[in-house]
Amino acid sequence: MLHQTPGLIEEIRSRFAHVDACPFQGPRIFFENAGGALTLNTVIDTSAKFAAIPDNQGRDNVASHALVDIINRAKADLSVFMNASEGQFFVGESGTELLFRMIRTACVNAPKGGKVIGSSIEHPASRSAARRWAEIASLDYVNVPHDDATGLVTAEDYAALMTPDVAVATILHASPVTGMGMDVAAIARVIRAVAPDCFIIVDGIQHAAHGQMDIDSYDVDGYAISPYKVFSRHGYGIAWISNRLTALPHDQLIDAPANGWEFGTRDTGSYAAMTDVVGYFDWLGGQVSEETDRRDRIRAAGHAIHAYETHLTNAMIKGTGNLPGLSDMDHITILAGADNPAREGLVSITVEGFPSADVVTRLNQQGIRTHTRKADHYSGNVLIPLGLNDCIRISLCHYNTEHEVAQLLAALKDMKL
């Protein structure tokens, strides 16, 4: 486990700015990660190097030459960073805009009369996108309920609705307000043994951070990621794409390339700044492992991350040296049960007698950052079947620490009336 190497947290920790003061608060704890997750230094050299290029690709000059080679490469390392064999990745405006955009592509070449099937536990990325283009498609939209007490929706949940003329899917991997992980593979066998030739799209934002993406052993059509949730910044997204969803008719310039999905000219510093993230993640594996394998690396670091981040959350929840855990508070109520092995480096709860704003503030003033969800069009498909207005999100990254959760459990141990 990451801990238990000597000095590795705190190599960790070295490779990423901001990672215990906000340049406009001052010292902090970072317990915001599922907003947008700290940033690479490496990250940040790249793009002010690739900021200041003046050149574009696809010019005869050695400058667009070099800055091709450089896209092509990142492509080639989300291809092992993600482990896809086939397809393409490319960039779009951000994680959501991908989303509808291939969300939109499946429902409008999907066969008239069919239907969209989805659940209720997906942000709306996914949701919003795939019940609109099902009403303008003349598609059926089905809602695949989650369960409320897990903050989960299973492969079983989604066989019980499933029919031969689903045509579209999607597929949350990861709850950004519960914090729980669902079983993408096992969802997608259900839909296509019934289903075989339906397009399913996961909408992997929220998971991307915690490693352990396989898009090969999914089986899935369209994944999207937001790379300021995983180590990288904003103003971008990056989806994958298998190669017949590529094919399908699209949005694209007149006489374009056919398989082509981006529009105008990109930011090759974008690219770029996913070969740092991948690099990142290879580098840890080789911490955490003996593997040689790059993709195998990759995989450890994956695997080390989830296991440190459930000991954080363990911590977090079952106490830490002599201070209680959130479980032990009777002022505190834990959304999706404390119990949960679905859980992915995140603790939302609820304060008895509080407003999670009011919380989140008086969090804020002893230096801890969390955040507030509300009921509201982001959050109120979890939150309302609870009865609730809102909660607070605690959100990790591997590079937090047991002693920023236990000052976390003692700011919240006096938190009540």
Ligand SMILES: Cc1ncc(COP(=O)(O)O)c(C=O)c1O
The other form holds:
Amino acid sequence: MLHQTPGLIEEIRSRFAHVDACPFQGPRIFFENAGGALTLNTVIDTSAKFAAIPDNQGRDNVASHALVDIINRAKADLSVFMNASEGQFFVGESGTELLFRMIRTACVNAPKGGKVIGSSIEHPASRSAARRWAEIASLDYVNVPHDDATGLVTAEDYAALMTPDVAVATILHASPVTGMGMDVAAIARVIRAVAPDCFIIVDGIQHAAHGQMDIDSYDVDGYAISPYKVFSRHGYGIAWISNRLTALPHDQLIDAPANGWEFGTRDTGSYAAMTDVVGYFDWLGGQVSEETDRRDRIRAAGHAIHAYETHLTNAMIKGTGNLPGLSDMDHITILAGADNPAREGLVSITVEGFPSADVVTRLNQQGIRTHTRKADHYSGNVLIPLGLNDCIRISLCHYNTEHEVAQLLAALKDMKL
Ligand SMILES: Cc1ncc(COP(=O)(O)O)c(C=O)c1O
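For the form predicted together with the ligand instead of the form predicted on its own, what are the coordinates?
Next comes the full complex, this chain leading.
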């Protein structure tokens, strides 16, 4: 476990900016990682370096060649990081924009009379794209209901509604409201068992920071992440697409190379920052394992992150030291079950007698950053069936500590009528 290696948590924390203080507020504990994770110091340096370079790609000069090499290196790094041995990576405006682009492309190329399948657990990024482009392309949309009690949708749930005419499928890897991770490979398997040529697009945005991306094992066609949610910075999204999805007719410049999916001039710094992210996982893997191969080290880092985050969420739910856990506090309700093995570093709660926004404000006043999820167009799909207007989302990452969890528990213990 990360925290059992002496000095490792401190080493990890030293690599991130604003780890224990907010430049606007002062000292604070950061439990708002699902809204945007902390940024690596290397990413900040790299971003400043490339922001200063005026040159464009595709010119015959030394700077231009260097920029193209850096982009290609980042793409190669991403394929190790996310274990994608075929297909390609490209950047777009955001994770949302890339999900729309992939889903739109798959829908408008689908055979007439086909169907699009997706689940009510999804973030509106993929659900909205699938619903909208299904309608425009005259495809029926099939909704797979998630289970309110577990905050999950399973392969069996998809299988029950699969038919051979399903041409496009969307899958959420991890929910930013319940915090639960779906079994993407199992869901893709049941989809392909009935509709082998279906284009399967995955929203990996919430899952990415919690380690263990393995595209080769999923058998899907598209996977989107938002770099600011995985230790890079704001301003862009990253998508991986299979060779099959690459080859579909898609938005691009007339007579441009058929495989190109990028729009306009690229920000080399956005790619270079992903090399920093991959370098970080590689470094972490070296700290927690004896692996010599880069992919194996990244995999080891992912396992270590998951195990440590589970340790932290267990401490939050079951208690730590002499502090009771959230499940011991009668005034607190935990969404999607206290003992849910699918949890990925996130605990959503309600506090009896307090609107969630008030709890978030009170915690902020004590220097603890969390976030409210409301039953709006982002989270209503999960909260409304539970009869909730809102909840408090506590989202952590592997740089958080048990001591921070204890401070949260102490604050919540006393927050009752
Ligand atoms: C699962 C999921 N999908 C999509 C998004 C939207 O991401 P972005 O705003 O980076 O496009 C989020 C953001 O919270 C998310 O958690």
